[in-house]
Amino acid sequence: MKKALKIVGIIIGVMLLFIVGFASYVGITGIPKYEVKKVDLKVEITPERVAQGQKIASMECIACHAGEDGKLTGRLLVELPTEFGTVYSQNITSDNEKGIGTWTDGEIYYLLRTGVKRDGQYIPPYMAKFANASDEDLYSVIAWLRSDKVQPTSEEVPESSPSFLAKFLSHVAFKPLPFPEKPIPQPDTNNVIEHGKYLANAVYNCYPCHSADFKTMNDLVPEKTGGFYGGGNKMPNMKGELITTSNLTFDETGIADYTEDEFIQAVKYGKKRNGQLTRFPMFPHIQLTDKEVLAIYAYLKTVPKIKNKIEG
């Protein structure tokens, strides 16, 4: 009996030693770095691409990277749960020193796809990745970044201070997304449900906020995200108050009673059916067409219902 207890004690001791050692390693090394694949890419800048890139960026990039003056110098992401640490978005203007002016189109494209910067630094899930977006849409974002719509500025924000949790999850759970092995085409806009799925999951990233928790999100296969579109994710507003995200499934506790027009009013103009306005970090998406919003509406009807009544 004593021998058995001794063996158990040794095993527990070794396990504790491993845990302490791994925790120290995570704390010291921080967010891991990865090898970067060289991507030969030169995006042709056309008015059509700039316009489409600006549309996507207005809902995906500008919201996080615009400072108080509107310039894309980065800001403190107050809407990010504090458990991830103190996180700043970065300067994404064409400034050569503080921004991404010296980045190649291929380096920007690789970051948008995988979440890995040109120096190999991985950016955890608080930056949107576009694993399933079409090549053309990402080319449009790059064209917009290269255009005169984004003026260079040398302003910069402090470095982020990710929490131990963010560092730990980046070692064991959050990993760079695989670089696509083949081109990703534009969606079939005549297939309303598939188009809505593409807009909601691949480009405008509705599911991370409107699912259960950022820690369970799956960028590669969004449907595997915990509580997919069932809401309940708690996000701080500008005052630090926690706002619980809405259930967007067509359950009676979600949006089953929403008409198409009411859904358009909520998504495009921030007007909920009860007369209230949506609150930050949700914001109006006036850049979307009614057709695009209704495609998202049609897709959400196909998402498995989740019974989750969100108070308030």
Given for the second form:
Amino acid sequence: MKKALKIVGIIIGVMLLFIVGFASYVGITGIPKYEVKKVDLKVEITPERVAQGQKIASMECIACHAGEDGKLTGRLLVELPTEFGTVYSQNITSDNEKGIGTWTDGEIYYLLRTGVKRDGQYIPPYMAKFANASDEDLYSVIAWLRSDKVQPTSEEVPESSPSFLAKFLSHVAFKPLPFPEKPIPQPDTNNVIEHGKYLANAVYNCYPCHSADFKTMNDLVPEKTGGFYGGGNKMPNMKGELITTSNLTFDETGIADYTEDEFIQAVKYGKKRNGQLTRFPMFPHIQLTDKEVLAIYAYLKTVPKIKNKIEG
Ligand code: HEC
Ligand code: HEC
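Provide the structure of the form predicted together with ligand HEC, given the form predicted on its own shown above.
Whole complex next, starting from this chain.
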């Protein structure tokens, strides 16, 4: 009996040592680094690409990277759940020292696809990734970044200090996305549902906010995200109050009652069906065309319904 207790004691001791050891390893190494594949890419800057890039960026990059003056200096991501730590988006202007002026097109492309920076540092889910966006749409974003629409600024924000949880999850759960092996073509815009799916899941990233939790999101196969489009993810607004995302499935606890027109009002102009305005961090997606919003609506109708009543 005594001997058995001793063995159990030793096993628990070894496990504790292992846990403490792994915790200090995570604390010391921080977010892991990965090998970076060199991508040969020189994006041709055309007016069409700059316009399309600006459109995508206005709802993606600018939303996270612009400071109060509108310049892409970076800012504190107040809307990030505090459990991930204190995170600042960085200066992504063409400034050579504080911005990304010396990054190659290939390095930017690699980051957008995989989430790995040119120094190998992985960025956890607090930066959007674009595993399924078309090559052309990402080239457009790069063309826009390189164009005179983005004014260089030599200001900077502090470095991020991710929490232990963010570091821990980056060791055990969050991983860089695989670099695509084949070119990713533009979606077929005549296929309304495919088009909507592409817009909502590959470019404008509606699902990470509108599913259960950022911790169970799946960038590569969005449909495998926990509580896909069922809402319930909680995120701070400017005042630090928690706002819960809406259920966007066509369940009666979701948006089953929304007409096409009401959906356009909500997504483009921030007017909810109940008459209230959508609160930050949901912002009006005014740059989307009605056709695009209706494609998202048609796609959401095909998403399995989830019963999840969102209070407040
Ligand atoms: C959800 C918010 C979010 C969105 C959307 C987003 N970013 Fe970021 N981005 C971040 C954060 C946060 C960091 C800094 C991460 C860190 O501290 O490690 C970052 C870092 C970067 C960096 C690395 C900068 C450096 O010097 O290390 C680049 C380049 C970048 N983003 C480009 C983009 C582009 C281009 C887009 C649009 C296609 C975009 N980001 C969209 C949040 C975002
Ligand atoms: C940064 C997180 C975030 C992103 C990205 C986002 N939303 Fe939202 N959305 C929210 C939050 C939070 C609310 C709830 C706002 C409120 O209750 O005032 C909301 C509310 C809504 C509503 C109102 C539904 C209702 O309750 O009546 C619609 C419709 C909607 N979002 C659609 C979209 C679509 C479509 C996209 C992608 C193009 C999108 N959202 C992207 C956070 C987000």
